[in-house]
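In the block that follows, a single chain appears as structure tokens, in the form predicted alone.
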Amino acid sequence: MSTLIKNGRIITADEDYTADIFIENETISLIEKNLTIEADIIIDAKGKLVIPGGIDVHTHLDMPYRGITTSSDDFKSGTIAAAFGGTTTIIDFANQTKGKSLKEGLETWMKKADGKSVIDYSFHMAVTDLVENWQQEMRELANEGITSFKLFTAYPNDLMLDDGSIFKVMSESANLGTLILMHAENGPVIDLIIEQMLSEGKVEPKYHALSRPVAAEAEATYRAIAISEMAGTPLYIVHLTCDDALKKVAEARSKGLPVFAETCPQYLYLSIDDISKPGFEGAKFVFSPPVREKFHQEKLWAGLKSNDLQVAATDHCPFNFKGQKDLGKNDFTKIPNGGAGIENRLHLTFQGGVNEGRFSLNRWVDIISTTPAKLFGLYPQKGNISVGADADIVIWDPNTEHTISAETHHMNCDYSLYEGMKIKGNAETVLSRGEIIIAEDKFKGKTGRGNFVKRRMPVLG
């Protein structure tokens, strides 16, 4: 099977140029202008932007949540959504269960995926015990392509590793040439902020935020780093949301250190005064670490200009306001956590990005796409338009008017986020490895399609 893609606008992280491109069977054969080759399938793409798949390294399909719910998108419905949303690979989390050992973890995640995928996808490796031959394991899984380790100084006596457990993966991490992960909230405060705030009867969604304050995120930001730093490994902050842990990220990065972190959707558009509505309203917008006030949003949007921050992720946890978050309608502390956004990641990062005129169309690339796919060992297999490279791409129209809802969404979520709101620019047509997956609004790939992608080392340059 072979593609022509006509006349578009090539826009990678670095480039920005017109020209046609050929595809043969899964992967790009040739870039020129005016091409006349004979092709199965002709696509015009004039006016529209041609760009590389993109890349979420930040999702929780099929989820459990503490033994009582699991996230509403599974790897069948989650993948999908994402293609129409442009997203063509993603990078989901295995979790060790405490005793286990890691190669359970990962195969349990693995049988998740099997057979429901419509896109590329991988794994990075929660550790959140370590049990016997763990540094063995790590080993194995990092032959196996599994190149990225998750950690977290949150959530006591369930994933929190203490520090010196922390340093010892990092360490192990740092021999194997490994990428490290942390989810960087001080949890043992935070646990007794919560325990002092129930016995007062605060109870309503808004104490979630309030209870999560910014300070404990940028403690053990600045905590993990100085860690990575003993260590000698490169760290990577997930779903970072304020100024105050952005700040630690700038500094560490100023002086050199292998330090990078994502920001997500939700920190750029959403606040306190979201899941401060009236009623039961804000458990919608429960998910840690939580919303912050909003003059955060523009630090953050400045740090993905900058290259403080190097990605956009999602984080994308979804779970029905009906059935799942009400489990939770008498304590903000039995709201299952997590947000729908897989499908609208390039949505609102080119809205926010591109059409407000805070970044360049190559830095909207770099950020959803390219700098994910170097981070996390895939390019430029992926994450790049170039010839040799996996045909993952988006046929974007930047003048589509998009009103984002769950009546219309793809997620298989009963509410949206961003409920409304309006935007400029939307997925046309996505192709993954050469196959037209999404076109005319509708899925045309098939259950299962997607394949498990054995990463590289991380490109940290």
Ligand code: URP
Second form
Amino acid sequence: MSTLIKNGRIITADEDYTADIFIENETISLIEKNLTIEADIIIDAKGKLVIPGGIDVHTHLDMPYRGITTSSDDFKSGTIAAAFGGTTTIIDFANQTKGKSLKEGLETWMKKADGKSVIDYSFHMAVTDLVENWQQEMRELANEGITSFKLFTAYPNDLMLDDGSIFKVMSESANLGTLILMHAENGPVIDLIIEQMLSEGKVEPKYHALSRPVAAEAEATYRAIAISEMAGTPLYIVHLTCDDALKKVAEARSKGLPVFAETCPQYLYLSIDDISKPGFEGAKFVFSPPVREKFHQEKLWAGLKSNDLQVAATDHCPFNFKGQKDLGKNDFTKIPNGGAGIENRLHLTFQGGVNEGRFSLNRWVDIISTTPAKLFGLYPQKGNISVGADADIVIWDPNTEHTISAETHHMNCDYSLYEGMKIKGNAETVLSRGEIIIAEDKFKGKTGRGNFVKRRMPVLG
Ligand code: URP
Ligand code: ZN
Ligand code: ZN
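May I ask for the structure of the form predicted in complex with the ligand now, the form predicted alone having been displayed?
The next block holds the full complex; its first chain is the one shown before.
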């Protein structure tokens, strides 16, 4: 099978030029101007941008939530939605159950994805308990291509590790050359604030945000940086929300420490005003860390431009308003934490970043595809348009206009965080390893066609 993409404007993290791309089977085999070559399929991309497929390194598909419910997208619905939005690879989180081995956790998540995912996928391993042989298990997982481990300073008695255990895992990661991801919030302090709020009858959704102050995130971010420095391991802060934490990351980076961070569209667009909506509406905007005051948004956009933030991911973790979010009708602590975003990451960063003039097309490709590929051991196979790379390609129409709505999105969620938002720019045609999986607004692939990708070690450059 061969495909020729003609006349497209190819945008990578550092190039911008017009040429034709010839794909044989799953791989890009030629890039040249005015190619005259026979192909089974010819796509005219004149007037369109041709970019490497998006890579979302933070998703939670089919994720059990505190034994009460499960995130509403599984690996089929979630990855189809991702593909519609121009994402061709995800890295989801496999969680270790306390007292059980890391491998068991990974196997559970491998089974969830196998036969369902329509795009390529991998996992980070969340380490929540230092069971017997945990070091050997980390080594074995790294050899199997799981080259990033997630830790939590939040959620005591559940996912959180104490500082000593964090240091131990980070030290092992330093030995292996893998990357540590951190959910950075001070869990024990937050739990005491929550207890106080509940005792005062403060049960509405907005108290979710008010009980998790920016100082709790900034403190944990700095603590994670300091422990990683002592352990000698690179660190990646997930879902960074506020200027206070961003300053800690920027300071570490200016000292030359290998510290990286992502933010997510919900923190670029949503604020405490949304979670404070009347009635129970605010429950739609309950995720952790929480929405912040509006002024943080521009600081995060600036961080994406300046490279103090390197990645835009989603933390896609959807729950329906009816039947899931409403479990917390009378108590904000019972509202499942998470929101849907896997389909709209490219839309929202293109709109706010490129259309509104905050950063260049190259920078956009960098934060949604190339740097994620490098940091998580997928480059140059993915995150790249070059000869020999996987033909994961998005033909992006920069001029088409659409309105985000739960009525038309493909995520299995009965509301949209961005309902009514107007976007200019959309994924017109999406190829995953050379196969057209989105065209004419339809999903054209087969369920389960996605492959598990064995990742290499991070490239920190
Ligand atoms: O609220 C969120 N973010 N839920 C998903 C789990 C996490 O902490 O990333
Ligand atoms: Zn998290
Ligand atoms: Zn998450």
